[in-house]
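To begin, one chain is listed below as structure tokens, in the form predicted alone.
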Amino acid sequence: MIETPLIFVATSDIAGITRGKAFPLADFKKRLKHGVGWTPTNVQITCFDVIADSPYGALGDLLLIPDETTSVDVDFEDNTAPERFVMGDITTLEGEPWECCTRTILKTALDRLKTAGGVSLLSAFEHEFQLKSETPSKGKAYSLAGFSDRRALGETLMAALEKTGIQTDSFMKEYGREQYEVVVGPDQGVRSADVAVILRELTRATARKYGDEATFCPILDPDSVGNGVHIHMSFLNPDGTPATYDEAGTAGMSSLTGSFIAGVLKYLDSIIALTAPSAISYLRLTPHRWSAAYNNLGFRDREASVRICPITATDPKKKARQYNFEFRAADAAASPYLALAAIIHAGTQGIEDKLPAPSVTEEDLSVLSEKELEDRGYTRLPQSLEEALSRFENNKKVRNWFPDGFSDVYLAHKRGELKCVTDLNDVERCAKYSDAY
């Protein structure tokens, strides 16, 4: 059959959809400068394909620009044409960045650190997944045999990653049914947010040549474990040595450290409605889920929102290229370069504003009363999205953080989503969910 061979040019939008276009690869390097047409409008497309209140109506024109560092070109040697893409900028015609392009918004605050604090950052995305199959099998949480069910899916998603130039290190059967998680190595700036979309379609992929479904939805039984992203990051300094560690620090937190995780804490309240999107993500962030419920620093506790992340080290110079610490209150229905966008402003404020090192919890915060929480500083995070919204509404330091116009966007575009899911009860919403993601 003849074939011309394409190649989608992609952004990660508002609801984490990859959308975009496709066009013939022979145009590879001339849509590198001009880009394929894009409509304002199409930002407001929900999870649902249903369109949310749009500013901008059926006016104006936008380019989506090909980024040819994200070029991915995936053959898994099946006989089926192989999955190739890459990652884009939203520009105007003119060639400026548009307020809305995720990807942008990354780049912008990645400077602001960089400022600020004099450091790059290093960081990961760490996701759960499940897979939609008929008979999904029960139990084997962890074991090998839960692993071995799956094992060729799992190892093809590792190849089809190694073959994109990204560093592969774990693939496990995770708690719930189905459910299985996929571990990369870190990436600098913007890099590791383009990794993390990567990783999200081909494993998607990977699991359509097996005849299965992979869903990221954040959660997919009311009653059950949740789907996480756990956003691993650390410092690099401008000569490439670790910024993040101080063994004199508090739990090991460089002054830089304490203070961007502070500033994490202070407005998280605020920023979660970008990190964790969804109207059942907030099924999910709730006590004794492992995953986050309240604002806190947990010294390697997976109930924290943020968390110091164990190292085996024993050398100072070890130590501190493994110190790392991980976002725990975000999810898949986010796209990375939002959620990770959202996390960086707050903590470069927390920077800007020296603000001192956060304590650290050891401890189940669930049990203490409202008083006992607030006496020593933390706060019970949202417990919907509307909540959440309307705490992002209300803070005008935050919203100034992003473009002129895209928290406006961003509100109408998730009321929207709220819209298709109202009369529905839980169970019902994370199905809907599940078609989405």
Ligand code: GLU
Given for the second form:
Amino acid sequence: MIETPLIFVATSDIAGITRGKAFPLADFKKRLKHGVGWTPTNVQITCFDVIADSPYGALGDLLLIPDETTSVDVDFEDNTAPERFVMGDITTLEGEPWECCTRTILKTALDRLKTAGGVSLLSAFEHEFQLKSETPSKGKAYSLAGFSDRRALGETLMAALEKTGIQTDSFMKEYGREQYEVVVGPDQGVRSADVAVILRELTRATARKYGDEATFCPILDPDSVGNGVHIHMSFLNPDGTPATYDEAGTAGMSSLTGSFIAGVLKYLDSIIALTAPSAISYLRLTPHRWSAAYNNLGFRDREASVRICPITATDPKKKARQYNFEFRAADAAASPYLALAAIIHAGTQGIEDKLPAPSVTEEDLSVLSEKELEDRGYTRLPQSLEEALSRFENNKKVRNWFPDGFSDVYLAHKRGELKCVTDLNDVERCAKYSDAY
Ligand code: GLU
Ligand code: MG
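Alright, leaving the form predicted alone aside, put up the form predicted in complex with ligand GLU.
In what comes next, the whole complex appears, and the chain from above leads the way.
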């Protein structure tokens, strides 16, 4: 019997790490108002726990305030303490939003989308991860044997998600070695990113119950496939009707969807520093790994940065509801709040500028010459974090989508992280990142 149950209030920070503090559950009501104390420089703690250059130094105080709607309380019924945490927002002592609060940054992006497009976002994060221990059926991609090896883990995880009110969809043995995928249903607004954090943490917790370790590291082996985070998106009108699909639009896109995706692709080279933000993310984002290498929209094509997903409905109303597209150039080194915020800002810029719908590809772009790519308006995505960061740094418009001061902090953080891996080769980098994620 635990005398003083604790609950952990968390932020998913620039490093994409879930950090925070625990307090007695009995104080929950009080803490909903006053939060817990937080320190500005914590935002510069990289995924390797080395602190990058911080403009805040040792100064300042903030509050991390729990949002009750995100509470997780999962008892694994194995005589250990329940997994109990809640996501929060970071504010100043006066209750103003803090410039580096990733969750607030997402809320601002969602508001901008609502103002410009008149819609709210429905989204879902599809996660791939790998288990560090090896089973007898290692490598059996999509097989029943590979699934059965981890059936108990999968069932425990799905039950934990459901207890948290998360709508489960599927669990499968992915292609890579000890690689699995977990899919959940869509949620509106900031909730999908809350769910993404909860899912990562419950997956890690479940793996630990089985004496294992789950890693969401973007790639574990430079010669194999990576662990992607595919972000599925669709739009809802204020009356709840779908706004993503138009039978007459290119590949079924409504004009709003077309402009949004055009914006995402236009600014992709500058936002990728936030969606695929580790040094090894760029090993994954190479052709023929079913990830993303060019700024293209694919129609049911798994090598596109944005993909229009298949639908099974034939009835027009049901089709409109099922229709969605996914962003594939993201991974779990990114805080889901920041990745989604960056995508929404880029897409909303496309709506504001009334960009025309992009054409869709259904082919291997890696066989085209540079000239052919250029003629068709495609560019190879940045091939290193350094390059991605300088695209972000040099794109003033993109930086201005974020609160004052945020982009300088972000750049300093990521450059501090890069310093930790400068002297390592790709294999060593993957190993180091696999301990962080
Ligand atoms: N593992 C691939 C990635 O890194 C995705 C495979 C799939 O299409 O599910 O994104
Ligand atoms: Mg997959």
